[in-house]
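Here you get one chain, nothing else, as structure tokens; it is the form predicted on its own.
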Amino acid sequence: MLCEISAWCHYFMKIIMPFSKATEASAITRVFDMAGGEQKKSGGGGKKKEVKKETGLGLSFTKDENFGEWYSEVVVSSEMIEYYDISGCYILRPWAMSIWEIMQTFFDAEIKKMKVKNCYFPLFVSPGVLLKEKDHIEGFAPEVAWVTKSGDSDLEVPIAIRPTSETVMYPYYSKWIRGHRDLPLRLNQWCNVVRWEFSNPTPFIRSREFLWQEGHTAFATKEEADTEVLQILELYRRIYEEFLAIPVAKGRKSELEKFAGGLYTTSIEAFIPNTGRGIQGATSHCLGQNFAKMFEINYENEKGEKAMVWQNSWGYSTRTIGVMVMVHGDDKGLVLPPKVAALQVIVIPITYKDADTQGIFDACTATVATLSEAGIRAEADLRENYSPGWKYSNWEMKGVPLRIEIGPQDLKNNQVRVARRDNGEKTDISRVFLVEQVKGMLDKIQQNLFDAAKQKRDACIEVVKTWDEFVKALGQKKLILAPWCDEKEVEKDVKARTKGEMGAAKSLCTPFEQPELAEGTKCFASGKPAKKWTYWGRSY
């Protein structure tokens, strides 16, 4: 046993501890202590962060103590991403990767029902079309990155790499679209997206390329655009509350803080309790016919008159993935919802001197077909080399939702020991019921992890009225919920009095679901009348 450990731990240190993934992990770290407000001054101003090393199976660092350590730590340990020697840039290892082609395909599917089209559009921008919208691009200026050389030689016009893709698209739907028969056009992609501005990349949450879909529709009526925009508003709720078991609220953004160039957003917002921070989950915008005007996207309607269209664009990235491991990660790492795990079920032989060695082999064997059979991603770690309990935390580490424990009581019993990765709970079935039993405890599992995180983010919820009562709770990581009178000037005025180390607050969204507004109430910030309930609060 002491022999696998010291092998595991050598292989680990051989693994993530590297000089240049260490800096960055610390540099994840200061994010995180920053969101946290956890952050420590030093008399010395320039000494740099020590890195704690790992020394043993299980993590270095707590959830609750130390979450920016904590999250870089998971996401390498748990194999979902590996650093990769261009500060910003991750390889996305199978484990995540499977999730992400999980929710993939769910979404794929629903769009297609939609008569959504996929197609692929080039990942290079000439800077004439880049620049051709001056409100979007100046959202997305700092983000740009530039190609200017050719080998040894300077291009003679700088290209761009896509942050987003309207400039991209645009001048070929002004080709495309000539009459009201060539409406709606409905066009998607999956690609990724490059935005280099940030200094301190986090895994998921903040990388200079991510992968994403992104949405781009044309109509020819206003409430077309308004009716598909909360459709896939939809499908994105479902993709988190329903796959990856985290609450969101579903919302429209402030005029400050919506889409460049765009008419309005609708966005769903998660929050996390530990850092005290909500984190945009996915968008969907109505694009007007801003857009449409400077690419000159028009069409003869049936009266044979000219018309411009209404667009949206819509999109969702591998940001996801980090959400999920923020909210329902624990101090033994990685806990996946059923619906999206790449293993579902993890079946482990119990082995003694002498045990009947190869009958529980088989019975493991066995158990993997029948679930496999049932549509249950299931399977078994046969490796002589490492122990039970080794494999116990190995898979723990990486999330799996149930495990199974097949040993010679249980072979001559003819059962299972089951155990659950959210609460720990063991219990023993008969293989006769297996399918059945294992079953309802994935939907179980699914089900107390979605309850669970909405109970931690409903506690965070804070109803203020008041300036002070705003500053008091933004002060104890609350999700705030406040009155306002949405003014974009009272908004930059918040951003401007809450702004310090841990960064400014600002409107996350109001929700479609509004409690009732009293005649009279006042804006929390300015006192004027109010005219909704808005979310507020510190973001990613």
Ligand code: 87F
Given for the second form:
Amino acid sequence: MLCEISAWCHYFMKIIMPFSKATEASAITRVFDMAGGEQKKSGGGGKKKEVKKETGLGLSFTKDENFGEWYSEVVVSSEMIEYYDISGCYILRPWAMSIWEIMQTFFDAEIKKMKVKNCYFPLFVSPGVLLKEKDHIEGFAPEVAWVTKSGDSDLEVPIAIRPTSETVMYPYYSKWIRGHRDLPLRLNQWCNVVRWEFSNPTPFIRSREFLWQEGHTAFATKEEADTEVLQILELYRRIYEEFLAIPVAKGRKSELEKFAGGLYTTSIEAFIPNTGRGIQGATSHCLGQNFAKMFEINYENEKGEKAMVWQNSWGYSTRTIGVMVMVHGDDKGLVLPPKVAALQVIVIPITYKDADTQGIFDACTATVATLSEAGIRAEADLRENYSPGWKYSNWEMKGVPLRIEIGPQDLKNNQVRVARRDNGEKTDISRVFLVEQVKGMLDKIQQNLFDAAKQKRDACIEVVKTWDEFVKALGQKKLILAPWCDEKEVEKDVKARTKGEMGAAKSLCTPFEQPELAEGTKCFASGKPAKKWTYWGRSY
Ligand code: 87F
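Okay, that is the form predicted on its own; can I get the form predicted together with this ligand now?
Following is the full complex, with the preceding chain placed first.
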């Protein structure tokens, strides 16, 4: 065993050493402007941008013309992200963190209702446990980051940084679970994980360190585990659809795409129309008894016999925020769904030379107080060194759902003017009905964002029956729904046949909601009898 460990370590060290050099090199090529904004994206090869003063006014790329640059610019200009001098690592600024916290508050309360308890396990993993479950680690090994030194001296045994915590936690599950009364054991942790990705780092979407929650549960029966897998998946659907206003498909992963260490994987899949790529939004795995066998998680059942637990693990990460930016953002910047916006309403005074400035400022403050009392997240932007126009652009860039303007005329008429971020619509509303009107509008925006995103996504869905139709739809950046024989070899073949610069196509999920599959329907790729409808496409 010892030999095996050192062989693994040797393998990892070889990967780490040249890579850290590459990282330093790419850090050096970065150019920072006065405001500290990175002008060149991480990694080599990207073209240099003009150094643009951070005015907060306008984006230099449009969503349709240059999606990648547009995305990078939006996350930085909206003050969600600051680039960092280690490639693939990003600073999450309060504007992003508050979105994460809102989702966290919801999910944490929901899992507590399910009797899940929070805990915290260490960040570091000893090679022995990490490498114990070989099937599980095999494909992931290159992404594991290792600590090899303290100060100047080499560690006797390198220590891994958790990429996920199955192997960290389960030795203790084995210790803590003794009898059937210890079950179910349901733990969750909110933490960071590190996966040293090599391909195209992107804020939120693919970063080398990210925040997530990971739930790890153990049950006496498979039925209980199965039930929980779906309960958790439903919570993930709600995060996407009810909070982030993003339509998703719930379904099961193929044998090729499932978590190799588990029995089966269910997931939430979203779609980015601009790039024509699917994106896995969250996963809920039934691990079966694979880890239980490996880590000897046994217990004595009611009959006094030795039995093995059934396990699940499930997680969603800060990737959710990136999907939200990609789906809703526009050429003015971020568009935040009201339910996750740190600030739902921004109140801006419109003062002219001879206007009653103090009266207008007081009206703004009073408006914020009224809204806040009603539980609406509102603030006034009373800065005097910025014009109203500049403030409009600034808050539009940050995606605040509603802007309230108060000028001399509004003051006179005891009204405010409200502008919607999602569609630009402006309405005058009486201050008498302020709270109910604003609440109503926020609800409408939330719904409208979801409806618009769903319409766009649905317009990208292409039902295909043959290989030719499949290839054509793939070229048109579609989300493909195709009848499939559900064979691993056939999926491998699809990947091989679609390999190219843009990345290969793969199965995204087999949706639980299955259209009717007419008898005699053939698999689009193999021509064998189809067993199910499956979503296919390129993906993140
Ligand atoms: C990268 C390096 C090492 C994903 C990795 O999905 C190990 C892994 O095990 C690894 N990338 N995974 C699978 C994670 C499975 C599972 N863990 C708990 C989840 C949700 C939360």
